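Presented as structure tokens, the chain that follows is alone, the form predicted on its own.
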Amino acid sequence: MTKMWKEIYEQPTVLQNCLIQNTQIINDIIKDIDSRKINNVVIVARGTSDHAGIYGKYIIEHNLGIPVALAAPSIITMYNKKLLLTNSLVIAISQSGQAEDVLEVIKCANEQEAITIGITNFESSPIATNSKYHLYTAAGVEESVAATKTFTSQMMNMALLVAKWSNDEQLISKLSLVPKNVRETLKLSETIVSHISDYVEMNDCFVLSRGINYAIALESALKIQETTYVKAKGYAISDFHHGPFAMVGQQTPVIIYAPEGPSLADANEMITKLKKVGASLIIVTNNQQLLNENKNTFAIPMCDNDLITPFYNIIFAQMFACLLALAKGLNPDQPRGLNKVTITR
């Protein structure tokens, strides 16, 4: 077993614990959001850690309303500038905490007595210290480079706080299903292993999905890209029409997201297209239709809400780059020229 399948498997008992590891930290953060004039929001973050915060952004703009910027650090860090974050709520998220570059928006925020918020696995990181508050992921040591119950963890973390912040209880509800039918998704290793075979010559695939999906679009490349060394782009279906449809040919991969809920509407005009042109797809989806009528369908558990289909998502594509990786032949632990710390400025 590898390191990294292993750290898949724990993702069900991880994202138990998030649901109430940090309970008090959130009514706090939210007393405090609910004391100033918040008008937008602000999320840096890194590799991994910004598809999360892809996530975020989706998720606080559809509950809340409120804008979201992924901030780019470098503006700070290279070009020696500074951001006007005075009411801005900035959210840092990192795995190891460590990150120097998301850290210095952190510090720029704090100059200006914005609220900031911390997100990483180390309690005791330079990003959790210097954060107002931190959101601890409290997902036990993560030792694959290939980052899988930390991103989850993370995607919890951003959930939760914009279902109190919202004061969505049916999201909470929802949130609270997660686990389980993660555990339930895990089921999903024994068909891929059966079809694995057929993608190990593989050199370069597409990942497509829409709106708060779009974020596992990215993870799921990124994870194919850095445990099988597969030239592999996400993109959101709304964008892929536009040009990068033209790269498309007889047999070329393409995996899809297309869960039941506002989303599948684009998705099945997607199949449908690319079907025309003679794609080979895998499609992720819980459509019974899509299920029934295609070849190569992985089914994810039933739901219609795009806010959770996420995780149920991102957990076949850790799988499946996982197995892929050892069909090639690969460790995935430790893809090539990649450490499990990596430090920008």
Second form
There are 2 protein chains.
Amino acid sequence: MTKMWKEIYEQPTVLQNCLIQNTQIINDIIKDIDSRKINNVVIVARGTSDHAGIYGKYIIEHNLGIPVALAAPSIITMYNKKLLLTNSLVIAISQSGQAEDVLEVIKCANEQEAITIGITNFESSPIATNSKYHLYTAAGVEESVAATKTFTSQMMNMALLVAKWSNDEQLISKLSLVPKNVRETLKLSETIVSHISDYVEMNDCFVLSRGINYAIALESALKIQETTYVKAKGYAISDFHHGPFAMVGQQTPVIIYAPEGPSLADANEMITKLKKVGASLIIVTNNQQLLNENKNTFAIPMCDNDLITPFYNIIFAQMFACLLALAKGLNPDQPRGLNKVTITR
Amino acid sequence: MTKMWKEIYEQPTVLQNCLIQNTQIINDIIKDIDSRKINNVVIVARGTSDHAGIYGKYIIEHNLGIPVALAAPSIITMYNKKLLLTNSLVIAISQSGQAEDVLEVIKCANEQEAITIGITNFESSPIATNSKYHLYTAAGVEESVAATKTFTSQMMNMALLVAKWSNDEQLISKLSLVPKNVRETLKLSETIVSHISDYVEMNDCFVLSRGINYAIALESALKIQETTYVKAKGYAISDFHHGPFAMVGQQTPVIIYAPEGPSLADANEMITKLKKVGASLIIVTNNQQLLNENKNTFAIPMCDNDLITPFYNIIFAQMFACLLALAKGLNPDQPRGLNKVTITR
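Could you present the same protein in the form predicted together with a further copy of the same chain, rather than the form predicted on its own shown above?
Following is the full complex, with the preceding chain placed first.
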């Protein structure tokens, strides 16, 4: 068994830990936020953590309406300029808590007395200790280079923070069911195992979604890239119409997330368009009609809240990437050219 | 001659028109901004226009320090939620001025009395007429599906707005030289023509840059995608270390922008790393050492301001994409599956 596979399976436990361990600190953060006038939110992260940041952007804008800027750290670290963050909430996300450029943004925010939150997997890391508040991903050591359990626990921290900040009791209650449903989603492994040989010759693919699952399209593509070297690229369905669609030809592999909910109509429209040009579709959905009428479908749990489906969709992608790497004779734990901790300045 | 090629060559004139035609309206916008307390900037766009938006994000954060959020229109159009934009400057960018989801964000902002600006190529378009201010890209009709002249004129409008807003006289003066230097950059066509047959078998490639030229890496990849169907992907060098680097193998084509200035050290580091794994490099630079020591280099004009180099770098990519399409026997004016005006809801 690979480390990546083992860590994928740890996620129900990790997510449960996350929910338990961060409740008190999140209450403290909300009190601080409520005592201040927060005009904007800035999220800063790299790689997989950046995709948890995109999830965070959607969930904050959805539930609170506050525009979220994803920071370009180079403004501070490369151009030596200062961002105005006086009335900002600044959230840094980093598995290791060591990303230097991410840390610089937190320091810049602290100087201006912004509220700063670090979401990391190491309580004594520079980002954890330099942030006013630390949200702990409680994942235990992640040994695989390809991040899995720390990604979902970063999302869980973001979601819990926003659910409490926006007094969304329904979301809080649904989040408490995520660990159980993630465990359910892991059973997809059997279906993926039985189909994976169909994809062993895959050299490139697209991963599409709409709305908050855009974060998952990007993260899915990254998982596939770093473990299988397949040139995978994630797009929002809405952007894919603007140019990238031209790249799709006969048999081009396209993974599409089509959960029940507000994005289903757009996903269905794209599926029809892709079928017309002969793309080879892989559909991840909980829509019964899509499951009945298509081959190569992968079923996620039923869910009536689009802010929750990312947790189930990413489980598919993590398992797909890991199993495809093995089917290709690669070791997903040892991607060429990568290190676990990437320091970018 | 293709329409795309003709329109690439119109850019010096278009950019000159842009500088002349928008000066007065920009002065009015600045007065309005200065009379208000603007806490954040939201930019909304799709496709190529979104890349002009990313350029806008960098130049605003660089010169003014105000965090810029790139809007996810689905929050409003798909989830039916409202963004809080009372003290925001909201900039919509759309070639046609017809993008429905972009228009919805402008309407939401108008209701909250935010300052709204539409940057379009049609003065009577819905986005132009619904925005408080209209910045005109003054490009004449763009017939090629692949946007070229409207992209650089969108960037010019953003740059001129920011230069005046931040009282950056040096930048204003440098922008006035851009039309002439773009004309100079067009001479690169001879070098590209003489090398293009080397790339006719290209099926995929990466396009890398750092800092503000990240916008150009993305736009370059999109131009190559839509005209040649090559699976091109743009990345910030800083993100490329985090996972995507694993996809690079022997002879993988990588286009890298390495202009003189603050990003050069990172570009050089990445070039060294890419050479070690045997990537096939295409370097766009004005650094004499890189030009001397490498094959497959393309020289852009000398420039001491990193906010300006995007105008020269994108000229390379537009010409490269158009010529590669022709070398592959494709018509760059008629990408499969695409229309000039893409309406996303």
